[in-house]
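As a starting point, one isolated chain is supplied in structure tokens, in the form predicted alone.
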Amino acid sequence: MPVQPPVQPPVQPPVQPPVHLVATGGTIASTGFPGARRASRDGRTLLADAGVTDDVEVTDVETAGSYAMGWDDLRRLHAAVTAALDAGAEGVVVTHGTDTMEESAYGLDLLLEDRRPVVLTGAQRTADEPGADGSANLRAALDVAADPEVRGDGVLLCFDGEVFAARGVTKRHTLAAGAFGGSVVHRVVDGRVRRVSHPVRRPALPLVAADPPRVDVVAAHHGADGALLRAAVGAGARGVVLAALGIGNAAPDVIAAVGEAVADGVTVLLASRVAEGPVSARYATGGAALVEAGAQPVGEMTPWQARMLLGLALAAEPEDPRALLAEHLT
């Protein structure tokens, strides 16, 4: 009787680690204390510094400060996050400089439809500085990204044990470990993720290959006129975000410049330079006049995030972004 060959077990595909790390640099990747700091550590080094022994896949997009980032960096970051999710990651952590982390977080939130967690984190102190906070922030972000209860919350920002919704998060201190404020969605306590609130998700915007048209932020201030707003339009801006005074006010010549810009086809969004609270057309010669001139209030969104929204909306619908904006300004 012929001998039957042994039955070979089916080949199992490699197990995809549950969380993927996308590293971009920033203070968390920097050393040089007490002198000039420079980003130099890659993602694998950050994991080792944090004592992470789990098998985490790593993509190094760049190792730089976020103060130099632009639209191309957002596209490359989006591509790296999307590739990690397409490969089967259950969540993605992005290490990022804090200077523009709020813009990148909101930009990704505007562009991603996937329900799996994407969590940005970083540090206020370099790895070789007393009181370095990067490793603790990274471990907390990994816990958040691996938690199935976080699915559907959109892009998040994890810092100093608090987890914020991308929309509305803002850096509020240049040095403190608790650098960010906004809508708290979770807290990380003793390694456990505890829900605080449920963020509202809005439809994703399409990502186009070309850079968005120029969008500038112009701040109102005591004694301001419309010169800077007119200069932005003269420089080619197709969108302007006015960081207005108080609840959304500005001087008469600024209001006149807004009306001129809108008449020339420039989209103007009305935000406030104040850190917290909404804008409103409360005052007849202030916010009400700005709205009558064509400015569109952005609610409680920061000027910097309003610029991100307006740029991506203009890139997708350069002739008339009003419908896309309406979905995100309510």
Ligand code: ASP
Contents of the next structure:
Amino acid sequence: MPVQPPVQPPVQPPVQPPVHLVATGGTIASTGFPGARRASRDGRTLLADAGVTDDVEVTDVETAGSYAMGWDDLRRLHAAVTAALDAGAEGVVVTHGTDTMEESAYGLDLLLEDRRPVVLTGAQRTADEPGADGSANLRAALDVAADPEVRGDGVLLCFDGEVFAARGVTKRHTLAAGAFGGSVVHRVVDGRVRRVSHPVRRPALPLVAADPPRVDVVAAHHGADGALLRAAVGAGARGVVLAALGIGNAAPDVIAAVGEAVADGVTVLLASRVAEGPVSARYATGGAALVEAGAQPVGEMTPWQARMLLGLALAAEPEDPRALLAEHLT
Ligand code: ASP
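Could you output the structure for the form predicted together with this ligand, given that the previous block was the form predicted alone?
Okay, now the whole complex, with that chain kicking things off.
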């Protein structure tokens, strides 16, 4: 009996809603291994490297290291993401350096109300380095951004197969491919996006044209006094985040400097230099005294994300950002 060839199902093109890539640089866009790496590749090149053949619109905001970014870069990034969404993208992927990705992700999350996915990604190894991780991260981020199930999750950060909520995500390793930790919302397994949890969404902050005022992070440490906190206020800071010790403590002179800053109208947030856990006014001469002096505990937030929140809240409400902050400091 003649052998019948197996019936082949018709080839289906992948269902790919229009996703927009906003490129900003970082290691994912860098070459130069094994010497000094430099960001040099644009978004189109990143897509070609990753073998992405789907139609993806690209905006190159810049091709820079994220360690040099500031408010102006966040504003331009926000404008590019908003323009892509206004033009009808179903999702947006942002390629970004890992060093300040947690700040840009949270900043965008605070400013965007749109339910469509906005997903940041990057790389720990350059494209010309053995074990380069950029293309895999980019492909996973595109899968996440194209997935309708991801809508309403806010801004996300996709790295090494894990997808984190913007709030709370932090770079935890300088070298490893699994560079980030935080609250995992999805995992990308063999190109499939699998939900793990539902992030809590909070109200967006108003975007204002004015730059935020100066906001500094000052760290407490063994033997620290209040000199750096006073210097920050002297340099014009209208907001200071104290990266305090442990559950939110500091030495007496730091507490005195907090009191002086608050008396000058400076908003002081109380965060911890410890990687995980909340701050709490637990010790009479530590956290309780800091709160007494006017510092506002951030709950569970890194000093870097607290600074982002405080800057954007002060830009919107320079005189008294407390009402805006309250919705986020829990
Ligand atoms: N190490 C960084 C990166 O991953 C450099 C930067 O933040 O741009 O891209």
